[in-house]
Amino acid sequence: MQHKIQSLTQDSNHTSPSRAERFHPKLLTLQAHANQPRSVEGAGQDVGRSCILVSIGGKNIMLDCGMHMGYNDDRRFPDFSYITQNGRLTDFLDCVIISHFHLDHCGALPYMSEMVGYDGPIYMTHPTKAICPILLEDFRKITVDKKGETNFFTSQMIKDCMKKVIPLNLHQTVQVDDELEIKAYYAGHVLGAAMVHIKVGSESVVYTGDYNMTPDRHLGAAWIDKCRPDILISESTYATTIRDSKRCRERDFLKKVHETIERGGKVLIPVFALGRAQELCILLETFWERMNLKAPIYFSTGLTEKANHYYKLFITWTNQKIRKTFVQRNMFEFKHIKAFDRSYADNPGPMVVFATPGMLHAGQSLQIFKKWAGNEKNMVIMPGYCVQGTIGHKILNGQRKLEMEGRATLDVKLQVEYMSFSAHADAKGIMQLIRMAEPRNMVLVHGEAVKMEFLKGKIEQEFSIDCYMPANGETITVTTNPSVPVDISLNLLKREMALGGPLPDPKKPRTMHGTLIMKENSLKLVSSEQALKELGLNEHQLRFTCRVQLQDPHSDPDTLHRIYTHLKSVLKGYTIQHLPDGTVMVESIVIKVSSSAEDTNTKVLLLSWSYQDEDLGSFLSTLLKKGLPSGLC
């Protein structure tokens, strides 16, 4: 089986990108005994805009269809012309699978299905199907209605796209067609996030999407079967990070928020609508209750209600504690956290505001940041990863003068803190997942090159498997050996055991002779007699013959008897007969003796055997060429 991964780079310095500068879907192809292209169209040594095409056993599956939050031009969407320049994508894709609702994994979906053209099935979990269109519409409003951008999908396109979605249940095997099957596993990360196991015949791939191996205040930890896929494609956002204690992180977060409030400052926490927002809201709600604090906490208008609705609806996707206490108390109905109105940003006095989106690249969080950035009393806490090009990424890298729209400059005087409440697996979690799934090969995506290189070395050293980290624009090839399951008939096994000898070592291979029959796409190894019977064929005898010259002064009958005696002493456990017709038989092997016409002391031995006893026949011919031992009667 050959696997190739290819992706193409883009130049972030150009504002009017050519086709070659746009990012391109990763294509990862699996095909037994054939060379097939695999390409990556995003998240190759880069975080975000995940879009991977897997070709396995002749089936083409797109994994995620994300957009890049750091671009405002054509580069934010994948360039699907690298899959096909002629015709709709429907002709080339068997299905599309979306791992979760974050826009860097689903943001280009309406563009792909409605503007490029794809009418096939799109699979995602029930929570993702419910939440995805809301986030897509929110982003469309910011991009089109507020910024006035064109070449963007419409509200109707989002609705038409979602009509093509088929919801997945966890641990449910879904037959996409007669050969392709997929199965979703719990990934933690955000509500509804799933890892997916894709299988065609004996070939398989696991795609993790984004996942978290550590349970938190509202979600459980990711889990998968020991499915031993040919390739595990894993995110590697925190490839070199081993996080400190979650309890210590929470304590530092609460301390910084409390200190800022005490000195009369305002705290901005940019978050995405669902996920870390709920995690930190639960944390602050509990702290405010315990400390009896009066400073207001606000959350972006409308999103709290939507979040509550979906967490109630999909309570089975939360962690065990929330599921147990849900009947007595809904953890998502907050007493201290109120809906935010944009006029509140100018209110005097301390406050805490959760605002979307999480990377300060647009929307309400960016508007509040502009208002509060000039006051050193204030603080912005970035609780998750920020991709390159966003305001969040710039301020985390120490930039204190920001060029905003219209060439205006913004001085950043407020305190900037990064506290990772990100729901991505760290290096320890990635290694834990590899131990869980036991893949034959590893592919790292959705990470930064230097960090991925470090983790790649660790994986290869600890697990002795090949690990790849394709960049955008790079093609890699992975060769694997598919295992073909074969049933063995009970009669054949019994016959092998009846031949005697030591019991087979389970760790060592053992040769078995039989006939391989294919029936209804399954293989079975049976005895030749059973095969003839099942197929209604007549048996043809094939025998091998061999001549051996032997020096022996005795008469032909005496020589034959001496051979019989010698073989009886050497071959224990075999049926050896001296027959009245002047032959010796060992199993199916017949031995005859005649004298040479020129020299009566030179005996010519004729050995004949069937193909079943080929090994034994070869052994006897070699043995008799050495001559008979002296002293034989």
The other form holds:
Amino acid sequence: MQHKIQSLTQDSNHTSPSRAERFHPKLLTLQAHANQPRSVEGAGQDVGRSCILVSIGGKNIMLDCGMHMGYNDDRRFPDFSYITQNGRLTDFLDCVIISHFHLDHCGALPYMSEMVGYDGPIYMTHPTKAICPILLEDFRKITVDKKGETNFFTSQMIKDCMKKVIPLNLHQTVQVDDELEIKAYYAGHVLGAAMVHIKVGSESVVYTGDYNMTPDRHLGAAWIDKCRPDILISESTYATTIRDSKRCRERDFLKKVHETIERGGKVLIPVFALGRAQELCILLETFWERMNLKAPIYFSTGLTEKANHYYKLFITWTNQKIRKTFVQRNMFEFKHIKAFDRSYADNPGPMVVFATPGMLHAGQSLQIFKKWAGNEKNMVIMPGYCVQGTIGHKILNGQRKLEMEGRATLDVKLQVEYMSFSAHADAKGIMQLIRMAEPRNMVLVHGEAVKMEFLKGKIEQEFSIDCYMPANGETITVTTNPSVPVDISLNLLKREMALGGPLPDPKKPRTMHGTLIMKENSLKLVSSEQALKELGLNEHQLRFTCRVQLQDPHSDPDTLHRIYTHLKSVLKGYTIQHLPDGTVMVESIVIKVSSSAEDTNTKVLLLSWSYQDEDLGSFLSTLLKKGLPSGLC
Amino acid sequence: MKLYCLSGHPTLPCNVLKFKSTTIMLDCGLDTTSVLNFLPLPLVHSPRLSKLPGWVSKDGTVNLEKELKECAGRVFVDSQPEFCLPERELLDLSTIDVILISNYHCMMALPYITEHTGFTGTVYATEPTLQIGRLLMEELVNFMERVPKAQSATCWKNKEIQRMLPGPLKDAVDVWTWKRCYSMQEVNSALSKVQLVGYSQKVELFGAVQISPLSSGYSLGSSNWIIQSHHEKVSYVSGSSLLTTHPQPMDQSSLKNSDVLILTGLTQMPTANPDGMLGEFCSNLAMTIRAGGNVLVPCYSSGVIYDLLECLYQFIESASLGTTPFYFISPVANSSLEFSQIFAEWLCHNKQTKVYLPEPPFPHAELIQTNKLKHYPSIHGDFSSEFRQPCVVFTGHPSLRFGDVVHFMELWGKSSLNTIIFTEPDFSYLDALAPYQPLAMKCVYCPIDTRLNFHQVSKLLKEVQPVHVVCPEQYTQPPLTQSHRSDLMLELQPPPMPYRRCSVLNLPFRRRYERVYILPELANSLVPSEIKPGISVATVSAVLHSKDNKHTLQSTNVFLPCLVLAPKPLLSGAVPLEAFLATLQKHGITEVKVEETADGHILHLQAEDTLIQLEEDGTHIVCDNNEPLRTTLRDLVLRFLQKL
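Now that we've seen the form predicted on its own, could you pull up the form predicted together with the partner chain?
Whole complex next, starting from this chain.
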């Protein structure tokens, strides 16, 4: 079987961001008939957004429906018309699966379902279903209310879109229809993040979304069983990074925060309301407690309280330790962390502020950044990845003069630190997941081309599997070989198994003969006799009788006995009988002797066998034609 | 396929299914009704209980005054209460591969099975079942261990002596197998063997069988189980509910097309309507409080109590009970209330929607926040100083034999102002009250059992259409007390197969097919031929591999040197005379004399001196000493026949 992987996205950041076009959903087709193409198309080598389309066995599934955070126009949404040309999305797609609540994975969902139009099922986990409408609404407010953009989805559209969502539980096997089944696994990237296993017949694909292979302070590690998918589609944000131990990074982080506080500086940590924020809060909370620090810690926006509430109610999605102790001490009730008010930013003295959004592209974090950027005592810690085009990305690349709206420039004097706390798998983690799932083919997405190339080499070398990194607009063909499931009659199976002895040795091969009946969609393997019976057919007996002349100067019974002795010595392991009615039977082949009328020394042998004994019958007639050896008694 | 029935209690089942080389235990229920034969364990010294007279047989020959005490005409064992365990002699429990748990009430015997029997398998349960089951076990152990009783009465169990005891002690069965409660260490060890599963998750057992839990709608995380192979399906239904309470609704459609459906855990109160009972509960509660009395509700620490609290949450204001304190006393009260709020995935739709807001799914969070509901680990400590009357107390154990409830019975039993309201259906309330008689307190019996009733179950069975139904024998006849109610039993066609404790049933089940996988190389080499419209056949000769109960067929090419040749296929069809003659002619055989016979024709190939007898269901080639000719003729005949 072949699988075509095609990436339809035209743009990619590694070429020229200024020429960027709208990106297209990635399409992956897996078809259930042998030697048919399977293809993947869509946005590949770019961390900005995720939207992949998989076709497997004639089913079309959209994996994530993300938006690009680096754009402020049409280009932020995928170009869905590319998939169906002119048809309706609902007719084309069998389902949509959202891996987690980050906007680069679900941001275009209301646009797709309500503005482009899609009424089919959308699957996501319970926490994702709970949190994603809040982030969507938040984002809508910033875009429409603050920036005054039009042609954007409305609050009502978000609500209507969420009505189409069917919640998924971990490990639950959901039957989307008779043939298509999906199953979610824990991904550990953010609260409710899931990897998903998609199966049609004996074909399967695993899509990881974003995942993390090391447990952190609030989430567990991603896990999947040895499901041996035909294709594993993995994110590769940190394709080349092998991060040092979590503890080291945490110590580093705390040291930097502490030093800044000690010298009277302010620390700004741009975060997304849900996710890393909670982990870092837990970290600072325990540190403050231990060091008995007094400097205030603030958390911006009204989302805080609400966000922490989600963590409390979905505590089963956090890590072991938090779950075990939540009755005694809920880790998401913070003593030292208080709500932030805009006026606090001008307060003198040290403080730590968590502010949204995480890439410094808008909102409160950007406002605070502008206020504090001029003072070298201050520090900004970027705990996650920043998309190109955002201020976060610029300052991380060492830019010290920023152009702001209205031709103003901003001198960046504060210290800029990058700490990779965002919970993506690093190269080691990706390799670990491949070892867990044992895929037959690998597809890397959601990464930067150069880094992916490096990882691809490593994967192909270590696992000897093909690894693809569909560039935008590219088609790849993959070949797999599914085996055919068949129902074997228990009688036949038991008969064959019994032939191998009472305790069958799994290493010793046993032969099996039967008839395969193909009727509509069923494949049944039965014994030939049963096949005749089931199909209501009569058996047609084909028999052969052969006369062989033989020179043998003995009486007829003696000749017969001589034949018997001869065959006994030649045919080892066959049942040979000398019957009282004057015949010799070799298995079911009958041999009779009569003398020729003219010459009693010339004997005529009559051999008779059925078609089922053709080989033996043919062999015997040839053998006896040669005459009997002289030494026989 | 066999079913071993280890428990006779229809709602606390324990059955073992042997299915295709696997041994699967279905539930692990602990029959706790045995504790009704024991004297209550008071938390503080009770002069009344300690003064009860000992029992001596009427003729004075048997004196068991140390072991047995008499109270209001009934005899109780003065000893640590004991439980009636599932049968352990019927089969070797160490051979059990897996145990499937359907809800937290049906797992209380787990430590007895997994510890000290040589059990090495895995237990499967959902997360709420595990967590709440752990709480209930913890509570049970705590109840027993905090009032240790030195005495362990055994003399009364002597067969000769038991015969002479008054009922119901006389009629108690298998008393020698009764066991004291397990320890926390055994609980932890037993629960460490649990593997968590989610609804509709498919779990493979040894490649032979697939198991999958389905939502049963009865309690948080409660499940029915599907046990199936590619061709056979067994459904295990235990403790299911179609009422809308807090759990996720029951998944009925997945039970369809079962070969066997094992039905347990129907309602124990087939004539009591849960909604009506809930109304009665509220009105009796309000009446007592208004009259200045206290209300005692003996209950389990999880389950219906969530619904009771929710009902009261709506009722409190309208009944002007806003100032009445509600107490929930149990060593696991806090944990139970906290755990109930974190299982959003396992709740009904309405409660899920609340979590999305995000708000706690159960309103008891608000009752706690507003100080209307207070919870304490026991009557000792904070409770004794904060306790105000009149009040409502929820506490265990519903058998009234141990736990904090014993204290409140002693405290409030003497006053007719107070009321005890029974809501749990597991124990007969008269038996539960027996050691407290005479009693002045009012008793109200409002058993709330949300499990399926006979009407619902027959509708369900009509819908899912199992081929065979297996159920406890109790379900095949009307209850003893209502023998005229033929609607209170299962009437099915074919009739259900009843079981009782220690039954071994041979399930009427014929396995005909097994799944085998044809590897691609072999699949590509097969040559199908159409023998009827839409039906094709192909002969298969292959190498069979069987490993971990998975069978694969591989092309023989790889193994050719060591294998015998494939046998010839069977033939079917007939050889048409005209077409056959034409074919012969094409092969240069022209001189053919055709002779008609009764069953067909005889062809005489004169030049070759060979006979071919053509009949409807057979062809006979008689040929002398000419092997090349014979093989040619054979192949020509074969052209007209189908090979199977």
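Predicted model, so just to flag it, every value in this text is computed and none were measured. Residue numbers count along the first chain shown, from 1. Definition used throughout: the rigid core is the maximal C-alpha set that superposes within 1.5 Å between two forms.
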property	result
Displaced residue check between these two forms: Met291, CA, 2 Å or over, core reference	no
Core-superposed comparison between these two forms, Glu520 Cα displacement 2 Å or beyond	yes
Ile61 C-alpha shift between these two forms of 2 Å or more, rigid core reference	no
Per-residue C-alpha deviation between these two forms [Ile488; rigid core superposition; Å]	4.0
